[in-house]
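Next up: just one chain, as structure tokens, the form predicted alone.
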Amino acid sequence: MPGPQASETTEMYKLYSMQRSGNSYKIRLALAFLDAPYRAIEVDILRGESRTPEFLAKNPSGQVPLLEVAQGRYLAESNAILWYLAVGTSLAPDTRMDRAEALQWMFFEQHALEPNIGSAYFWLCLVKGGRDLQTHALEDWLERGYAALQVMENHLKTHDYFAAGQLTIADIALYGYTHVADQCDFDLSTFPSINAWLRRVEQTPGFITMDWSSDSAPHDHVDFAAEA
């Protein structure tokens, strides 16, 4: 698979991310598929490390992932980062319609999938005591999350991937939280087409799991004092 276009600098990418964040994992997965070198800098949002003055100077929204594409040039929002990395590679569709369809599914991921499955995953799997704190919201997350999964299932009954007939960043965007849905009360056993798609993504050369780390992608911890 071809790598990304030359960046604005010869320096290695720096990726500020959280290992167990689905949005952060999307970027690490795309970088792995593209065999693009980068330095991973761990930012623990649960300890307030994305809300320090030092981090906010890089990304005023105080969120990860954040990609430093050149000295002092930062790009936020996971799907924007995916497009930046994918341009000029097989992960970005070539035709106008295929690009629009990829964007369609990436918008769907951010307004239908991530707010529900992503929120359930965050509170049930990452935050200690999160289930008790969000009991009132879980029913809504499940209802809307299952509705999003059904939309995906219906598409995948007749398509192997979400755009261009091949693996693209649309699949990477959707994979990020779909693959952990069964960890936060969603039953994926009734979605055979989604399960088959998950396996296709996982069988793609270069695939890495969410917890993967390697010396080829140095993994540092950000040295920011957590907010009180």
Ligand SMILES: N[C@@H](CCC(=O)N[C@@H](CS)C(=O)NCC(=O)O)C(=O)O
Second form
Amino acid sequence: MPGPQASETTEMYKLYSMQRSGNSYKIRLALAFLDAPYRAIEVDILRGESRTPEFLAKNPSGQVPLLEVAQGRYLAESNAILWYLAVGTSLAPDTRMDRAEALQWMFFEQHALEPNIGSAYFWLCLVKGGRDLQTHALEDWLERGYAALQVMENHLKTHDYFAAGQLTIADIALYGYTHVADQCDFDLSTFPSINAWLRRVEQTPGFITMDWSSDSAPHDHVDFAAEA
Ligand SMILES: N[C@@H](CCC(=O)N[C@@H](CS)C(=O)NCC(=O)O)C(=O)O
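What about the form predicted in complex with this ligand, after the form predicted alone?
Following is the full complex, with the preceding chain placed first.
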């Protein structure tokens, strides 16, 4: 049974995203695991395409990802989108405590990981000359990013996944920027449990890389749909 389709209508989801945005990738990865069809619209934030009046009318924050879940109904914030997509599938835990623990890690991702590794990735990997512009900020991002990675490493020493003992949207949220950390000055070699978890996520049927686009070959997928 396939994952969720765009609700309320028979239309496909429309996803406004940027290929090299980790926050956007989280959504593409969840959609791939769920084998949910969607139409991707590339928004180049470096050219200000998320700050045009047309885009701001859809998302006043001027950011991707943005999911049009039904005609004229837009949802922003990657982790809110992940919840929307995952409800009713095994990517969203179904017990009260497991759900809360998934949320705990998704909040952690947004306040401890993404602002540091995400910023380092943006300025070092996407913006030409970004390293020179952000020399001082980079020190802070590295310090705080390493602290976040250590928290993750400690958890993963005794757990295969972040919540519910299985792959959930908490893992997808955290994978988004952790997997590019080594591209922006973070040395992941001293985090063996994180490395093992990264490989575990990558070996999950349906996994796609950040570079994957719908032009690529179709992929196998695991059935994450809700059990009846
Ligand atoms: N908290 C937001 C952050 C989204 C975000 O920072 N998006 C970046 C790309 S990764 C963006 O669109 N930046 C363009 C801008 O702020 O102008 C989320 O998780 O979706």
